[in-house]
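As structure tokens, one chain now follows by itself in the form predicted on its own.
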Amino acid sequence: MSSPVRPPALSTSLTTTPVHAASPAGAWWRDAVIYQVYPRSFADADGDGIGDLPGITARLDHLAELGVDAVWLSPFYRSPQRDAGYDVADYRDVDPLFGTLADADALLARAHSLGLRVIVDLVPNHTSSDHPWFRAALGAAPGSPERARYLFRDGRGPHGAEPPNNWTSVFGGPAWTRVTEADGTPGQWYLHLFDTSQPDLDWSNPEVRAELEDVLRFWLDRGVDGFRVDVAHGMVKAPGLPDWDGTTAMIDGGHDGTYGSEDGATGSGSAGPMWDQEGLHDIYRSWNRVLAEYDGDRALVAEAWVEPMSRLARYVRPGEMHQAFNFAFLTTLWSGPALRAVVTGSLEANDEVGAPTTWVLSNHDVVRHPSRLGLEVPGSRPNGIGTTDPQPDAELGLHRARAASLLMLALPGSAYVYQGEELGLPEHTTLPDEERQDPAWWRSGHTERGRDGCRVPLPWEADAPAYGFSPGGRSWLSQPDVFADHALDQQRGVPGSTYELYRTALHVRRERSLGTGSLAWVSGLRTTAGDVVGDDVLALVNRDLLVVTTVGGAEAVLPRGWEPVVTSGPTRASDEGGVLVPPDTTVWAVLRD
């Protein structure tokens, strides 16, 4: 465990409040920057308009040049693609849409040759309804071993015509679907916390546990360095599947349909009988033992929308998972006090169990943070943005997003970068509704736009067809015109571009060992008028690096002798000869002799 220690003296006018002590170098995942690749939208090699594994392999040099440590691949397994691959029909094969097992092996080999580790997605809560197990279950009788792999139950009411309980799906609508038995009569119901095509597995069944452990070994034998575990807090359900009147959601929204917190809460609704059950931890202890059979510090990463932070930390206790995404940080509003609270609480909770904190701002399930931070309530998180919704201020959102990203990359622990955020990509907020493919759009009765807007294929070249995503100019979701301005070839080598900001920050982060560093809050900074700054200025020190983030209309002046080494936006000299950090800006500074 980390014990806060006094950081080095900064200035006679500044005071520090230690929160987290530096740690020695350890397993790679403790301080890694990991880049998420969403395969269908990263790079298309065969020209069909959908990204694939050869396309990823051909672009891995970009990630090495960017300076990340590892790659996380969203699902590429054989699947009917009703939920973009999170409905797995065969865990041991690559869907022809993305390539072959040989292509997966080539990707692993190329990544490792570049010094990049590779994490793959594992989807253990549910399978596809096309999985051989579920097809066998539909053809078998109630009470059969085939049905025992899933959560089949008799219905309630006359003739079993009502669902077994009142749970609802995360994607909207009921969480139960009734099947037709072999004799043509209405039969049992099966549970699906997500789409009807994603039946939940019964993790009390030893056969299920043995099968997924064998899947782990299959990919570990091929050389993967770890697994991101989808819905890691949902596999085990409360005994008896009791009724519950809460909302069956990964994140609960406010009354206005937006998400975001002033106190670091995710709004995860994790108290329900389908979330965060005690039996999960025995599964992860077993998986940890499987990974320990392999060399190279293989890692388990939890996608667990759980609160409070002390409960999330239980997933990363010794002998369980290695990382858990910090969704409380992602959902925190653009507020100095809120950010300070969630950073402090996260570090303290994870230090209690000796685990790193894993920071994240964007992924394939949320509106991209340059757009979230440009909304009227900056940092609020609608479930998608469409043409008729209030539109974000793109310029202000990107300005804040660069500041937020630079703050995140200065924090000790591990960090995740979602593909395209190094380009400052916004959400596609004007995606035509007729193009939407997210099941949440359909199951919510078109009340939730869903996640397609953050999954639009990347722009590599401004003047190429499909902005260089696909040689034939095809793109499975249309790309907005503004993507031309964000294309990689428009930013590489351009001082001040978002791409060069990320490259510089990642270089300094590694050079100064910030991932294994310390954190202490700094107080005593001044405004240009000489007043002590307010709560909307975040100042911290990690090792000997001073980090200042100004939120909203706040500004601050760096103390004399401190020189910026990375800035998210322009700074200028103050009248007193110091460096002024203007609103919505992050500066990394070092003390010069």
The other form holds:
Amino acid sequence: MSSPVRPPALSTSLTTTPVHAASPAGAWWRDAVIYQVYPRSFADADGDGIGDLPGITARLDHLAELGVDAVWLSPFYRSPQRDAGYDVADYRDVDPLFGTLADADALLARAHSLGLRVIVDLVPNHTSSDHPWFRAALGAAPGSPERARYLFRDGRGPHGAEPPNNWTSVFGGPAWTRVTEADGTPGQWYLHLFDTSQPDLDWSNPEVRAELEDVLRFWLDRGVDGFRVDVAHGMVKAPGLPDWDGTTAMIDGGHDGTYGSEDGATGSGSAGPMWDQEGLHDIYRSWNRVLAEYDGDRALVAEAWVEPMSRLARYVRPGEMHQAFNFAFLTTLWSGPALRAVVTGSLEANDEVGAPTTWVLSNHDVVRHPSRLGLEVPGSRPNGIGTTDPQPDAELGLHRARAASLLMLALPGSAYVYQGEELGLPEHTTLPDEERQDPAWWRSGHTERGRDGCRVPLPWEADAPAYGFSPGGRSWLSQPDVFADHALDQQRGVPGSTYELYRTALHVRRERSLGTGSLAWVSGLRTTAGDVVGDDVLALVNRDLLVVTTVGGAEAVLPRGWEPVVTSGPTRASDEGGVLVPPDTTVWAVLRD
Ligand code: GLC
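Write the structure block of the form predicted in complex with alpha-D-glucopyranose (GLC) for the protein whose form predicted on its own appears above.
Expanding to the full complex; the earlier chain stays at the top.
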């Protein structure tokens, strides 16, 4: 069990409030830093302008050098790519765009030889409409076993011309599409919480459960270390599929920064008969048993947009999943009190069930955090940014993003890094609209720009065509000119670069076992004027490290004797000789004897 929190001796004018105790070393996923690879945009080996598995394998050294523990691969399965592979037509094969099963095996072998674990994406809420099951369902009659794998229903109103209920799709528009029956007449409707090409499976059907468990085994047998489970809060729907007047959004507006307030709302819409139903937990208990048959601490990670945090923690109770993405942290505004509340609330809720807390700032579904933090409301979360939208302040956004990342990497638990964030990559906010491929762009009637701007291929070399992404110089989405400054070869070995900041932080995090460490808030730090700092300065101790993050224009002076070991930005000596932490900066400091 946990040991008591024993923060190092601080100056007598400082007090600590313990939140989370250190834990002994355990399964790898409890404190892992996991790097998300988005295969189509990481590295292209065959020159078609779309990243692929051999491209990833060839660049795995980069991840080992960076110092992460594991890689999560977004989907690379056979798919018509209507939602960038989150529409799977064959769960047991690699899409020719990305390579072959042999390429997947080679990737796993190379990763393991470098000491990196590999998690793959599992998309169990829906298949592609090209999946053989859905094709069979279309060709079969209402009431047939083929249709019973999906959620086919008769329509309402005269001739069944109205959808079975009023649900809308997460990507916009209705969540139901009507099919034409074999005799040419307008027929039943099928449910798709996402695109029309992503029909929802019926998880009350034992055949569906058996099939997906078999898919788990297929990949476990090939050696994967776990699964990131897509839409893990959506597979089971309330009986009778009742109408719902709320929005069906997973990703809507911004967090109001009031996490931990009475409503604790992130605005991510997890209420409703399509989300967070009790029946999900039985599925995860049986998956847990499947994974437990295999050696090596295989893990299940929930992509579940569920709130409040106590509700999310139910997915990671003993015998269920192992981790859940902490979207409350990702959606919190750049505000000291809001960040403090979300960190405390996350650790407390997960400690209740004995699970590690995860931390994440960016992924393939949200505007990259250097851009979000440069917006007028820092940390707000538009669904994409286009040329005609207000543009982020790139410099300020990156400055804050480095502070946010360094805060994240100091926190106990497991952290997720989205490809390119180690380069400080901004969102592509001027991507031409005609290049957009996210179904959200056209399903919303061009009101939501969607997620293409965070999915632009990575820059490896400033002077190479497509910045070294593809030998042919092609790139499936055009890269903005500013990517040249962010290319890996411009940052590697350059003191102060974002890449070197991540590398150092990951090294120190590992060396000092911060992932299994403790957290206590520290109060009583002073400003240069000698006043006690306000709520916008976050100060915490994890093991023997003091971590100070200044938010919203606040400054703080490190207590006497503490010296920086990692800083997200420049610090300077205060008039009294202590180290001054300027606004929007994180410092990791140790006490010198
Ligand atoms: C998840 C994925 C997202 C995808 C959706 C539907 O939210 O992260 O990219 O569009 O599920 O599968």
